[in-house]
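Here's a solo chain for you in structure tokens, the form predicted alone.
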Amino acid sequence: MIPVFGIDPLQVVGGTIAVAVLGVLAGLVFLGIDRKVTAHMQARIGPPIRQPFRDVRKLLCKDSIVPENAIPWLFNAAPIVALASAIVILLYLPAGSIAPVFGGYGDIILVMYLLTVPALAMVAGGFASGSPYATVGSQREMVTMISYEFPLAIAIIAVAWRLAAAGIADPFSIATIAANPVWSVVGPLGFAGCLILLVVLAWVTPAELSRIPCDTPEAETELAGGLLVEYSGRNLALFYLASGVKTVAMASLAVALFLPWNISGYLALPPAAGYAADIAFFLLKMLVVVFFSVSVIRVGMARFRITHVVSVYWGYLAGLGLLGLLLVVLDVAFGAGVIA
């Protein structure tokens, strides 16, 4: 097939299918591991790791009920948009030493904006359901989005700015960030700043995923499920899959920004085995990110009130992020950075 605008359609289609399948499978596995690990941390046995696969299979076998007061086309389209947009995010993120499908056609700012699309789809679905509980949940989701976007932007821009200050071309490119670990261009002050930014990103993750302590849009004990209260069957399964894929996307983003190293360069392996080793190492890094940014926080914290979400992210985490950014700037100003 003839490439169009430098893109091979067959390669794009094949890569998209592969990324979608791997993203869904990895997302469900991570959800299962998270449930199992948090259960053991709370002295419970917990469900088996394969439980998310069972849940999705059961939901896919059930019919989707559309409420009488809903807007049917928007109500049914929201889960599809949420899952599709979550998969699209993965097309711009590297997996180990494998370049992203659309790596040359987007940057880290685009990924930051794409992360909002699944949440916006849930908001639209909640409003379209006609349920007062879902309406309140949608309002809370919008407030949560406004709260965590600022700290997320600080962490992303600080890393790209430090690479630019080091003289690295195209610093907002995801391939550039992955190929030039920020740790290799900073001095002591910048190292401390990057550690702070890593903590900020770890705390942004549960808010992005609507997980404890930032699950106020769902809040089963208050809103009976909130955004998803009217969803069932296949539609609910699609939202569940979107949550798993977005978990993979957030973990991949954290790895690309702060843990981009591959293991094949340290091992004498043939190319095929090197790719496999890098993928396995990449999945291990993502699992570590999910453990510390989702599981540990989920076990150690109770649900925030919606007012607390705003104060924590716009106050404490935004201030912490600005402190990290300031340290990175001072690192350059004092000439402490060591350019690789």
Second form
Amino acid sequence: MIPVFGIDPLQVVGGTIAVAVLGVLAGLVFLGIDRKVTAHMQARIGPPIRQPFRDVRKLLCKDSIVPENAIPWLFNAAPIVALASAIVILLYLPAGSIAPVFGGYGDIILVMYLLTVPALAMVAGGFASGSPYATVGSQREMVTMISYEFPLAIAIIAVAWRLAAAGIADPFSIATIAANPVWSVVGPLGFAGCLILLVVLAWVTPAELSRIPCDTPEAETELAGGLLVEYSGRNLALFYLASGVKTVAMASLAVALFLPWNISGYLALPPAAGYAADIAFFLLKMLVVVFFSVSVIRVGMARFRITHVVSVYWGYLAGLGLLGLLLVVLDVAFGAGVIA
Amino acid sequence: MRLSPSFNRSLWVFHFNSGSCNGCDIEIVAILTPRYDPERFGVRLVGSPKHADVLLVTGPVTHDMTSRLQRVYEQMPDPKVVMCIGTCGQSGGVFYDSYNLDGPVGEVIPVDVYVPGCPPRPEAIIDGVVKAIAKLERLEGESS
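In place of the form predicted alone, output the structure of the form predicted in complex with its partner chain.
Let us now look at the entire complex, which starts with that chain.
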């Protein structure tokens, strides 16, 4: 194929389709595992792991109602944009030792911005529903977004800055961050700082995914489903898939930032088996991230009030993140670890 | 009807109180506890009728609730099932022939499954859900 702007179109199209299919499948499996594990922690049996697949199939065979006072084109476009933008994030994140489709383009700052697009699509869909519940839900989603962006940015910037201080070229590129685990360049203070930042990122994940304790925008008991209140059938199924893909995206971002190791380097395996082993290990790492930052937090807590979301994320978690960043800076100032 | 095995194993439930004394509502909440764990069968309580497949109606339908019950029923996307929980919804129960009733439920919206009792035990409500699934499977068989 003739390269266009230095990209092989066939490779990009094929890669995108593969990532979309695998991302959706992995997302639904992770949602199913999350529900099963949650149920076991609550002394229940819980649904089978394939339950999310059943839910999606059921939603697809139901009517999709567009309310009378909604804006139809925006109401119907929002779920598609949410799912598509969630899949786009995956195109920039590495899976095991397989480089992302758009590996050479865009960096971790771009991923940070892309993470807001699915949430913005949900906000737009909520406002387009023409329901007061959905409007309140959309406003809450925006407040939640404002709250978690700052701690998320601190965690990402601190890692990239520490790599830059270690003299590694192009520290904001995801390939660089994944190839140079931050733990291998930090000293003792920086190690403590990075542990704190890992905790901060684990707490940002439920807010990013609108899961308990940060499901204030959906809040079934008070807002009757919040910004999804008017959605049904196919549109609701698309949002359901988008939430699964977002779970995969957040988990693989956490893996790329803090747990980027591969096992193929330690095992003598033929190349194909090496890729497979790395993918299996990558899925295992994502499962660990989802378990701790989604399932455990979800079981252990009730829902925050919207004011609490702001004070917890802007106050405590931002403070914790800044402490982690300070420790990383002190690490460099005292000359511990790898310094350029 | 577009029914499938996936539909029967993923019933999302919306609860509507049409003037009940809260006895049946407490029993519905009791089903959702870990002791009965309906999520095993994919049953989930949802907050919006737009998301729901099953409408659980409690109470004898007071005059003020009639139009609301009809609107909630019409907001649910097809295919859908209506379950009437408790004696009040079947006959009016202790409120039989009251000046303030438009019910019972069956005269306001079509009902698929009745669960009698004042209030019905959680086991009875789960049995009602099983009956609803059996009815859906029968309709599925007839339509195909």
